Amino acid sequence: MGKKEIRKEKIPVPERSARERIKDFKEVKLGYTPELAIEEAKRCIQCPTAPCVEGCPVRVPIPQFIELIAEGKFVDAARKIKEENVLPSICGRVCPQEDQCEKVCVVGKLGQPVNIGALEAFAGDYEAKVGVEKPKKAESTGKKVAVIGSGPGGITCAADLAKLGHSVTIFEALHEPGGVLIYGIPEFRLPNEIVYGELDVLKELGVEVKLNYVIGKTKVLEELRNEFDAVFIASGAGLPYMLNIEGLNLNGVYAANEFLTRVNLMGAYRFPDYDTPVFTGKRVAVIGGGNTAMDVARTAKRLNGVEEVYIIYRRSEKEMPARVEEIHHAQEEGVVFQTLTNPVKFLGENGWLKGIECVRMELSEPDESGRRRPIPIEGSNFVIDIDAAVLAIGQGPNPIVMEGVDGLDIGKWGQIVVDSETCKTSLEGVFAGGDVIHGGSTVIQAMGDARKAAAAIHEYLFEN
């Protein structure tokens, strides 16, 4: 009996057209079909050391979903998948698979890896079509947390605790549940209905949300320490980090986080229908290289009377931190690259953005982030018109919750110090996880966090 042949190449995952895809907010990708989905699956090997399980933050069980979708148990691969992952939906979609389960995918030694994110969108997706499972919970505990947003990991811990019989209340400081799921990421990558859908489960399971709740402001975390036997923060990374050059107090000039919330979750691209308009004008330029960027750049080109976008990066495109798939999807829809650039100055008119001066750059020896490092090339200045700018340059953890907390130890840049293993805070009883940590996040590692907390969390309300 010969050996089995591996086809070399991904299953492609049909997409929409970028001439059609820019006029609207619907999702770009058209996901699997059945058959697709198990012509992809016969390409994994099921290789006895499983190395994508070990490159996956939250181990879910990657050859043994592939393996039942390949059979047409499709829902059942969703479980399966569930037993590590309660939002398969959105990680299948949103994870930087590339830099994770499937760099390490021993199919990839031969030619594409397995196109696992996309078998695991595939297999929630129909779940939650036939009808999603309903979770099972314990029975109570009379234990009470709190959870800090209702984020990726803010829903995870929430799940795992609930399951557990813990009684959970999320505070949550926008008037939409979902965090960064909601308000970050447009729905032309993940539509809302999906994430809705993930929160339903935690309504099953009996998790109080509560919105329009600032902590910090509203209550402070003290008082949550005094009402709660634990409390875990997952607020995320609220500060946006800004460019120190001139004119950035010009109107047109916005940070990522606000352009991003203000069209995703306040409807400001369906105006008159929502009086929330964004400014755009008809020539946007963003400046960054990272996934925020492409997601601002790729917003603003659907965005009503925008002509021109731009996206204004000091390295190559090779330096890109963006996931190649949203920088291709960028090029495809117009986007103009404009890389080895770099802004010094806002050009204004009456208050009002109007330009943007620039420099060239070149690459000398890679820095500490182990890119090459760019240098100025002296009298290289030139302007582009712009009507507003978008600093997509990254954040870092929300000040908001920590403010004035006594005994709570921070790190150099703002981030909460926790321990690695139980993502315990110097706090009794705080656990912390996701952006406030790490300054910086995918939607996988917070996850991962939250199920070391959530584990973590179970264990000390025991000893307590």
Second form
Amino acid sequence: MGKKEIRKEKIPVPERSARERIKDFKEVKLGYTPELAIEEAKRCIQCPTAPCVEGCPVRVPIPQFIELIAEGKFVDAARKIKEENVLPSICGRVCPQEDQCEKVCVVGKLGQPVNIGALEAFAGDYEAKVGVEKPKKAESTGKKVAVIGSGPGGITCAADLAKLGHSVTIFEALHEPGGVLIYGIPEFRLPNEIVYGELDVLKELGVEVKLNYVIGKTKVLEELRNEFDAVFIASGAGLPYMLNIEGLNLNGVYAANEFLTRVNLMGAYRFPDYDTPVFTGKRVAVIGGGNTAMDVARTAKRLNGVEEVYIIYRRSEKEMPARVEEIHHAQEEGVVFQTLTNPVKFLGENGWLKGIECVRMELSEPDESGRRRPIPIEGSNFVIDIDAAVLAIGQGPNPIVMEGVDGLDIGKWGQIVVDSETCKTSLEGVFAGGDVIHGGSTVIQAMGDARKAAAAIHEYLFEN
Amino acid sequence: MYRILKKRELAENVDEFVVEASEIAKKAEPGQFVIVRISKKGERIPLTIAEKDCDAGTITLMVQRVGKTTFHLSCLEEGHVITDVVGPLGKPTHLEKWGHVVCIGGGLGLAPVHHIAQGVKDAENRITTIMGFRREDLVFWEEKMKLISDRLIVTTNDGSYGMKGLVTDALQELIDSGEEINMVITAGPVPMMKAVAELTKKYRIPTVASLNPVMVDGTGMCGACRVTVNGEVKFACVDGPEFDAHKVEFDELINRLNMFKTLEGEALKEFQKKHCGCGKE
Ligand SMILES: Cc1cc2nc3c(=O)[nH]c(=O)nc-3n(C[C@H](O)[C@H](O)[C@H](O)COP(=O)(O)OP(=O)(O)OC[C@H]3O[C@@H](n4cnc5c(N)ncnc54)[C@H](O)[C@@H]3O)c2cc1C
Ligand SMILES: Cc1cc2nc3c(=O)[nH]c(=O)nc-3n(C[C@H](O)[C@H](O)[C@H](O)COP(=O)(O)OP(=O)(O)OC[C@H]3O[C@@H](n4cnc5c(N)ncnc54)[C@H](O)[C@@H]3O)c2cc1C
Ligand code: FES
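Next up, the form predicted together with the partner chain. The previous block was the form predicted on its own.
The next block holds the full complex; its first chain is the one shown before.
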């Protein structure tokens, strides 16, 4: 392998042009063809140290699956990934690879890293098309586990435990499973079909999913502890932070969760064929600089009647927590970036949002922590005319799951406190992982926690 | 399966449904609600649990037809299944032995008022219920409320039945009679609740209002149901729906209920184009 010249750039993933794709909600990326995938896979030099595996929170055997792709054994590649990650089509699309596996890729030192994400998605999609292998299931252990939440954390833990022969029931508050993958991340980035496909694995494993079931309301945690041998809490971070400035409750001001839930989960972009409306007017401002902000901005851009979409962020583009790729896509699609800008108040007329008053910011010298704090520039206030504003300034764990619970250790931001090795909480037989222990985090982090917890639960079930 | 076991029309544009939902019935307390969705393309709408029967495993919903989803709901018949029902949501009514409690409801507010009054009665209070309607033919649940209340006053705007006037007129009369009132609980159209709150504030009678802002998830996840109470932003679905009526910014709530009005109007028109006048397919 070493003799051959390595191509320095990634083989680009074919995607739809910005002009075409902002007219609908279909996926932006078209994905590798088998030929392109093989070509990209051949860029991997199969280095013996494989730092990429260390960079992956769930330790996917990256060089091995890439080699299988290079050999044209696509289905085998997918199954190799699934030894560690049951959701390749999802993670290949949404993981921040640039901060994980691809960040430490050896090829990346010579040029661009291997496009591990796109290869992972390719393998997952390919297997899904030809028919997914039936997952193997151990003999029944007679033990029962309850999982709260059907996001990536809940799905992964349920799948692992079911394979080990335990009987698993998932309780989900919403009318559809999938968590943020369904109600948050838009279809143009992660089509629902793909999530449904991965959820089918749960069905095959005999996992029961009880929808419309709010733990804390329909049943409380204590009841689950009595009815099941162990409980895994993966209820996510479904509590939106609000920006406490004047005019917050004017008509037209949304939290990102409401906006995205209306459009993605409830299908408001197909209103009135679907019943749920979303009001945007012509000009929409999105406040924040993370993945959620990009998703909202790009979603708004695709809605009927929307002419201008702004991202308002108080630091500079370099500090934005969103994935570089998402920032790039948003810019291509014509989203206007107002960085170093902070909202001061919402301006209204007869109860309806009409504008947002902002102030320009500058970044201070780095403080002890090395972070450059944004500070307002006095007298630089200005107004942007808008009809709708969406707050994407972060979220925390939703406390509803903890309602009526005694003895569960809760941290400063409302997160459930766990042992980092086992994801055990302070309550006997209760484990937790994903966004409910980190606040907002990532899909792969939730999966990593879930796998740890599943192993610990398995052990716990046999001790008891 | 959320099967409709019984359905009847209570008055013009008001339906009552008895729905199979045993786990919800087991937990439901006065003041709580469910969120329902009636088709795959449907909207999630909140409806109060007006009554529950744990033995039968049922809850009773009372629905006023005002828009697409509520009209569509009225097309469902006994034996049909409601796609999704989730609950019980919201905080239960805070109940204690106050003494004399006046429960005031109008229109869709009778659903919460019925269940709350039951709780108030169980907490050993004396109850006066005031129910307000526009006209005689719109009156419903009089017998049901009579069973719970020590005294029942029905008002109609035009005087065609009961006392002529608004619920606040009846309340004013009661206050003027010198009878002690320890607590007022009200639910219904927002302007009605606002008027009740303004009146009782003058006489310093503690008052609770059950608010009905637009909701989506009903679990504190989306923030659609924001209301301002005592200068603070609250999520009505988890912090309420009942709040100290003297501290609620009712005008803001009235405004927020209009947020989707134009779009909702379109949806209803589309729906009615495809269905006959009665709302049925
Ligand atoms: C708009 C947006 C974009 C994002 N983009 C990315 C990205 O590109 N890449 C990435 O890695 N991460 C991204 N994230 C973060 C990622 O989605 C989360 O970190 C991940 O989904 C967390 O998984 P989870 O299983 O812990 O929780 P969730 O996915 O939040 O799932 C929790 C589930 O539990 C249910 N639930 C909550 N409370 C209860 C209860 N009391 N009873 C029953 N059920 C309950 C919820 O309804 C939900 O379905 C994004 C997040 C958002 C909001
Ligand atoms: C906690 C709570 C309990 C409720 N209990 C009942 C009940 O027991 N019986 C009942 O008939 N109604 C109840 N409502 C109101 C009911 O949810 C709305 O009437 C319903 O959502 C209207 O849906 P639609 O599609 O038919 O009408 P839409 O076309 O969506 O709306 C028509 C008009 O109704 C108003 N509206 C819309 N959504 C709501 C809403 N969520 N709440 C109040 N008004 C709204 C708006 O002013 C709107 O313009 C309750 C609301 C809340 C928040
Ligand atoms: S309805 Fe979503 S937070 Fe209350």
